[in-house]
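Below, in C-alpha cells: the form predicted alone, a single chain.
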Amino acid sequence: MSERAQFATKLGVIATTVGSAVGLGNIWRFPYMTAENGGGAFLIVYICCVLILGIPLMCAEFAIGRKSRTNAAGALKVLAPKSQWHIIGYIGILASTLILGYYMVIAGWVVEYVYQAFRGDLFTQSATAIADNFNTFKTDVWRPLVWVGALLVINYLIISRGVTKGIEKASNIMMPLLFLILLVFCGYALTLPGAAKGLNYLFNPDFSKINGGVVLAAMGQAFFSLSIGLGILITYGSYFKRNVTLPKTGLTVALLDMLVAILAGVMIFPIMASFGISPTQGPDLIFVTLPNVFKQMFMPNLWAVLFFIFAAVAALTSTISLLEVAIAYISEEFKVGRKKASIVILLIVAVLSVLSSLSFSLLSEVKLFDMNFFELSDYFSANILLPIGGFLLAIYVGWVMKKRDFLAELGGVKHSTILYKLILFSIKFIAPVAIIFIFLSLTGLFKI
C-alpha cells in the first residue's frame, strides 16, 4: 500500500481535482441554467448549494479514497468487507465509462472547430451556413471518428505515464492555461458595448425569481459540476498524501470550479448582450451561436482559436479524470500493468464513442425508449446512475462508516467543532434528501 502512487504536490492535488470538475458543462450548461433561472438569483442559490451540499460530499469521497488507498470499487471492499457497499464504486465506474463514450465525441467536435478556427473557415459563412456546417459535420460518418481517435491517443499518452508524470504533470500545465485563456476572454468581453447589461443580469439578483424549481436546478448543477458520484474523487482521494486537509481541499476545488463557471458567465453574458443573442443549451451555444458572434468581433480568428482551445483543454482534463476511474480499477483489481489497463479501457471507450458518433448518422434510427445511443448513454449515466451512486455514498459515509475513521481523514477536525458537525449533518440529512429530489426531477417523476 505504501508504494501506491501519490500526487507529488498540493498544487498537483488542486490542479487535477479542479480539472476533473471543470469541463464543457461549465461553458454551456452554467450560462444556460443561469439564464433560465433568474440570473443572479440562480447564482446565489447555486453558491449556497455548493457550500452546503457539494463540499461535504466531496469530503466524503475524498475520505473513502484516502482511507482505503485503492480504486473506487476496491475502496468499499476494504472499508466495508463482507457487505455490498462496493456497488457504489461499480456505479461510478459504469457511469464514468458511459459518459466517456459520448463526451469523447463532443470533445472531438471541439477539436474539429479548433482546426476550422485556425483555417478561418467559420468566418466566410452566413449564419445559416454555420448551422448547416455543424449539422453536416456531426452527421458525417468518418470525420468525427478521426478526431475521436486522435483524442484517444492523446489521452493514452498522458494517462499511461502514471499519476505523477502523466495526470498531475498534464494538469499542472493545462489548468493554468485554461484560466489564462478564460481571463483574456473575460477581459475582452468587458470592453464590449453590452458588457454592463450582461453583468447586471449575472450579478444583480431578482429574488422574486427564486422558487422550488430554481433551488432544484441549482442543487443539480452543484451536484454534477463537482463530479460527485462518478468515482473520480474517490480515486483521486486515494492518491492524496496525509498532509492534504480534505475540507480545505474540497473548499478550494469547489471555489475554483465556481470561479470557472462564473467567469464563463462573465465571458458569455456580455458577448450575448452586445450582439443581442440569448444563451442556448448544449452544443448549439459552442458550435453555432458563438461562431456567429465571433465573426462579428474584432480579429475573429484569434478569439475563435482561443475559445476552442479553451474548450478543448476543459474537455481533455475531464476525459483524463473519467478514464482514471476505470483504469485504476482494472489495474489494481486484475493486477495488470497501467499501460495494458489503459489500452483495455480506451478500446471499450472507442467502441462506445463509435456508437455515440454514429447515432447522428448510420444509427440515427436505432432507438430505445425513443432515444439514440448517444442520448441514452447521457440519460442513463447522468439521470439514473449518478444520483443513485451519490445517494448511496451519502448513506454509507453518514450512517455506516465509523465516525472516527471519517474524522481522522478530515485532518484532525474534532467531533465538537462546528465544521465537523456541519459536514456530517449535511452528509447524513441534507444530501440524501436533496439527491432524492434531484433524481425525481431528472426522471420526470417530480415537478415544481
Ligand code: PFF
Second form
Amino acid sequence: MSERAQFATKLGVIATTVGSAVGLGNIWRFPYMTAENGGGAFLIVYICCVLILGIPLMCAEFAIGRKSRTNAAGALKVLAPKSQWHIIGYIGILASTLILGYYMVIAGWVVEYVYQAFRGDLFTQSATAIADNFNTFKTDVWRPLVWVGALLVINYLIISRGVTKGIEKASNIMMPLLFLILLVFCGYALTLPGAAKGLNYLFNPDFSKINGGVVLAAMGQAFFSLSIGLGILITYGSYFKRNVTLPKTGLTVALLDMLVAILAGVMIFPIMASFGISPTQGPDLIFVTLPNVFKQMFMPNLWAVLFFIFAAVAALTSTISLLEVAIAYISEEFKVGRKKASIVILLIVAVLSVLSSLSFSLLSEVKLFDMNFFELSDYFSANILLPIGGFLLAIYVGWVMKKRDFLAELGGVKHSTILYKLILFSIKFIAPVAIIFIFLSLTGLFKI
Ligand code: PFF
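Could you output the structure for the form predicted in complex with 4-fluoro-L-phenylalanine, given that the previous block was the form predicted alone?
Now the complete complex, all chains and molecules, led by this one.
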C-alpha cells in the first residue's frame, strides 16, 4: 500500500485536478451559455450550483479515493465490501472511456488546427472557404484519424511515465502555460474598441432569462466542467497525500475552473464584437467562427497558433484524467504494469475514436435511436451514465458511508462545524434531488 503513487506537491494536486476540469467545456460551452442565458444572472446561478452541489460532490469523490487509496471500482470494494456499491466505479470507468472516444476526436481536430495555424494559409481565405475547410476535414476518412493517433501516442508518453513523473509533471508545465496564453489573449481583447460591448453581452445580468431549464443547464454544466460523476476525482483523490485538505482543494479547483471559463468569454466576446462577428458555440465556434476573426487580426497566425495550442492543452490534460480512471483500474485490479494497462486502454479508446471519427464520413448513416456513434457516445455517457454515477455517489457518501470516516477524510473540518454540516446536507439531500431533475431533463423525460 505504502508504495502507491501520490502527487508530490499541493501545487501538483491543484494543477492536475484543474487540468481535468478545464477542457473544451470551458472554452466552447460556458461562455456562450452564459451570454445566452442571462449573462451575469446566469453566472450567479452557476456559482451557486458550483458552491452548493459541485464542491460537496467533489469532496465526496476525493474522500472515497483518498480513504481507500485505490482506483474507482476498487475503492468501493474496499470501503463497502460485500455490497454492490462498486458499481459506481464501473459506471465511471465506462463513462470516462466512452467520453474519451469522442473527446479524443475533437481534440484531434484541435491539433489539426494547430498545424493549420502554423502553416498559415487558412487565414487568408473567405468565410465560406473557412467553413468548407472544416467540413471537408471533418468528413475526411484518414486525416482526422492521423491526429487521433498522434494524440493517443502523446497521451501514452505522459501517462505511462506514472502519476508523479507523468501526469503531475506534465500538468505542472501545461497548466501555467494555459493560463499565460489566456491572459495574453484577454489583455489583447480588452484593448480592442469593441471590448465594452463584448463584455456587456457576457456579463449584463438579465434576470428575466432565468427559469427552471436554465438552472438545470447550469447544474449540468457544473457537473461536466468539474468532471464529477466519472470516477476521475476518486482516482485523483487516491493520489492525494494526507496533508491535502479536501474542501479547500475543491474550492480552489472550482474557482480556477470558473476563472478559465469566464476568461475564455472575456477573450472571445470582445474580439468578436470588435470584428463584427456573431458568437456561436460548440465546434463551429473554434473551427469556423474564430478563424474568421483571427484572419482580421494583426498577425493572424500568431494568435491562431496561440489559441489552438491553448485549446489543445486544455483538452490534453482532460483526456489524461479521463484515461487515468480506467488505467488505474486495470493496473490495480488485474495487477498488470502501468505501461501494459495504458496500452490496453488506449487500444480500446482507439477503436471508439475511429468509430466516432468515421461517424462524419463512412459511418454517417449508421444510426441507433437516430444518433450516429459520435452522438450516441456523448448522449449515453454525459446524459445517462454521468447522472446515475453522481446520484449513486451522493447516496453512498450521504447515507451509507460512516459520518466519522467521511469527516476524517475532509481533514481539518470539525464534526460540528457549519461547513461540514453544509457539505453533508448537500450530499444527502440537495445533490440526489438535483441530479434526478438533471437526468430527467437531459433525457427529455421531464420538460420545464
Ligand atoms: N471537464 C472537462 C471539460 O469540461 O471539458 C473534461 C470533461 C469532463 C469532458 C466530463 C467531458 C465530460 F463529460
